[in-house]
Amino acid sequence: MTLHRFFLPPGTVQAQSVTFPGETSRQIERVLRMKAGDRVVVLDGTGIEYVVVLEAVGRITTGAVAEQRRNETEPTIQLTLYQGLLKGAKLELVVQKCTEIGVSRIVPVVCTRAVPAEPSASRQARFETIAREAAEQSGRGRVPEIAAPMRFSEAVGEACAAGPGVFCWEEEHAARILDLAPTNESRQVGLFVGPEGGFTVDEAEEARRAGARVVSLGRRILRAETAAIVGSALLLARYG
């Protein structure tokens, strides 16, 4: 039987016992209708997961650690997705699906053709909730970081300084993402995917000058949210 999984704040597990936060306690009691003696998995973002036996279920839910083990589902590389700002629920979809795939960090990027305004504090909190729930559902050991929005030039500089930068552009026809050679130089990879209108020629050239590898995802033009999911999956398969 698959156990329910909960990401809790660091330090929640103390001396082999767990006190669940109020919101999680309500979920355990009222939504999942769990009882004392049931087992759940608790994660605190360290890569360790704890099998916890519930001792008291209610407004304050407590449990005891029965087993601890290292989570084995995280990719061997850290993939940061630099995603051009998207409209409406599209960015929420990218956060959810790319969390499931294994992306380590998601950075919204303000670029030339990005129409939406930078996310508000409430929308940022919504992204973080979506990432946490997707990480719980998919069995991950860590919740991806949802970074504050960056300007395009800053994002390109950061990515290329940390490791290989991979820039997806529909106007590139020679170099394919599948042709990228695996590398042991860095365990960090940055993937750039444009907004609905795509990246401009100037942005592609700036990325190339910074050292990014400009690539094609194939002969068909993908929607931005589809490109983020496909590109992330291909890079994780290619690099580790």
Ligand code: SAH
The other form holds:
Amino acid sequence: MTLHRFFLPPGTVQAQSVTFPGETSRQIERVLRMKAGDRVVVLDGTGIEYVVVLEAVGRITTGAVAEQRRNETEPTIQLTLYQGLLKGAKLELVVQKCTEIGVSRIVPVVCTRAVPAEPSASRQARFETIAREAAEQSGRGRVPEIAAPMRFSEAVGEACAAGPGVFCWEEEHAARILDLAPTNESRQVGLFVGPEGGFTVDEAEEARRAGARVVSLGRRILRAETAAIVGSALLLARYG
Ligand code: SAH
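Alt. form predicted together with the ligand, vs. the form predicted alone above:
Up next: the whole complex, starting with the chain shown before.
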């Protein structure tokens, strides 16, 4: 049976023993109804996963490390998704699905045609919870970072400085992700997907000038959230 996985703050595993935070303790006791002797997996974001045997289950749950191993599920590239701002539920879907697929970081991008307001602090916290839960459920070794919103020009500059930038544009009809040349050495790839209203010609030109490769995702226009999922999967298939 697959063991339950928990991402805990760095430093939670001390001298082979674990004290679970209050909220996780409650979840283990009341929701999962686990007992002393049951096993769970604890990850602290360092790439190591610990198999932990529960010792005390209650308001403060504790356990002892029985085994530790390197997590092997992370992709070989670091994929950052630069996503034009979307309405709440759609961005939540993108965070959840792209975490499962293997995206390392998601940056909401303020674009010309992005109507929604920038996410509030509580929505930001909600995105982080969704990312953590999706990472736990899908067996990832780390939780993707959900960055603060960035302006388009800044995002293009950052992505193209770090490695290849791949820009999904609905007006491009020839270039395809699976035909992209191999990345020379770079383990960082940036993927751009527009907001519901799409990218403007000026934005596509700016990305091209900065060195991004402008690609099509096929002949049909996908919704922004579908494009994020499909684009991430194709990029990881090509490079990951
Ligand atoms: N409103 C626009 C479509 C926007 S789709 C229109 O009607 O034309 C939202 C985003 O998804 C786009 O900006 C692009 O980044 C991506 N996308 C959707 N379909 C695509 C395709 N066939 N090729 C490349 N990118 C696509």
